[in-house]
Amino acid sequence: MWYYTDMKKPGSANSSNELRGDYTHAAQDYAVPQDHGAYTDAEHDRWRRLYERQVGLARKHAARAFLDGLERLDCADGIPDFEQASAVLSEATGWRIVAVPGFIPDEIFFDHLANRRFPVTRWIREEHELDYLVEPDVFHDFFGHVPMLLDPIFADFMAAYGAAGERARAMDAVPMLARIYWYTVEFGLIREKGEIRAYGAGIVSSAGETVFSTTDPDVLRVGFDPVRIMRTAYAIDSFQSTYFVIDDLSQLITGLVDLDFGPIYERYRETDPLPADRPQDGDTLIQLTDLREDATHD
């Protein structure tokens, strides 16, 4: 699920955009039947189809632990039944899939991650946004989300970032959390093999983010530095302008549970975030020719 503080969440009126999904009978924390047998054979088929496209892409470019849970996970026959999908996680890593509208505040948001929850977008895009969504839908939010979470380590990540949000939201520093978010869940890179490969979601569902992100010569690549995440802006509506580099996932859990947020946030949240389209003093800058040449040394 993409996670966008400043994007218009239901009942809020800050996007032009009217966001889908219908939110009249959904629960206290926004949760909704998913009723699999309404979907209809067309949005199965483009399921299938996305899917067909994606998983190719993504056994090039896709971080191991993505390929392993996705072949467990089963899904390229259409839809998944997030009951049945539930199943496997729950005996993986404890998560389930819970069903919702479209965009949820960010406090639901929050406890369902805490709590081992993963919000799933009910719906799928319709066939002129095969290549480009405004929301997220459910293909983003399973295929792109939910094959990392049967990761013990990534799952446990998710957990403590939802259960970082009560401070983050105590100190008036929403912002800064999401862009650990943004940058490591929707948009992170790893170092694999001598390889950079995808791991965040917005990457692995996007057939040409995909193949930008980790083949383009000329895109801005800098190691993991949770400080300096928090401290950058991103795009909401284009390729991103700079990614963030993880040697192995267990950088994200010493980089979220080992660092002390409140500090951070104190210093730098009404400071103005930094530009992600340029370098900073301090930034370890990763070039694709130097992983090739460590990976021949190997």
Second form
Amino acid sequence: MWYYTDMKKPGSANSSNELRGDYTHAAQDYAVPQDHGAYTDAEHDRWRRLYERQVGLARKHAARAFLDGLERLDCADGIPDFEQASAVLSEATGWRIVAVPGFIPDEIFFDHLANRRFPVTRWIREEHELDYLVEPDVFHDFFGHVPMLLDPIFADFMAAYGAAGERARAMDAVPMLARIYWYTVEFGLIREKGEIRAYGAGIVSSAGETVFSTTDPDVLRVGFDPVRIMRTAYAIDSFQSTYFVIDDLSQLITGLVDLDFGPIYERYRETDPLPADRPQDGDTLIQLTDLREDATHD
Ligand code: HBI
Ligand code: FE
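Right, the form predicted alone is done, so what does the form predicted together with ligand HBI look like?
Everything in the complex follows now, all chains and molecules, and the chain you saw is the first one.
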């Protein structure tokens, strides 16, 4: 996965060793035209191959809401046209897509989300990056994130996350809020019919992590706990060592609406985060074997 602290400003030139997107023509909100007609056949073909591989794994391991959303987007045949997808999205949940050159600053990102605009990177990864890349591309952003935005509950949660950004920024606590995004939107797992399934975009856009996160018998799977999440460090360049599991998408709303973030930020923002590779007191640990037994009682 990725993490960037050095942002490019709209209009600034590219140099090597930096974000690879072209920021020269970006607006102040970092929006760019998608220019759908400019994608090459090779790029559309790369999308088709990525799609085909991931959709097979997703059917086995991804959340119902993700699969439903993906189907409605009808995007197997090539890099999707954001305008068409935005029409489907806005009809369903009031969201739309805005094309961006790549990673954008926190405050701009939060503002887009709060206003139900999801920033999607316009370029696609290179041929040698089919398994892994360090920056989000159109496959991660669109295939990974957009299907869940067709779910009304998840759509509301994402907008609320964006709206929470301002206070986190004012209180110097963006890293704490960002961990909520990381462990839900990017790497969230959900319990469905006695199985662990993935709804996080970082998982469902990765072949290796789709299988690992949902089937590895030893990785830590902890019941959703927002304060624990805000205190927990995460890995940016390897599979996660802890995943947080929700029982239902509505838990993202109910678990967060009543939370008074101010005092939590005050209390923990200066303390070292908890390591991600070990359980903490108070964790509800979820074992795959227990789940299968649960399923027989349904
Ligand atoms: N920009 N394009 C893009 N995509 C992201 O996922 C993203 C971003 N900027 C900031 C950001 N994520 C996170 O650091 C925020 O959740 C804090
Ligand atoms: Fe992402």
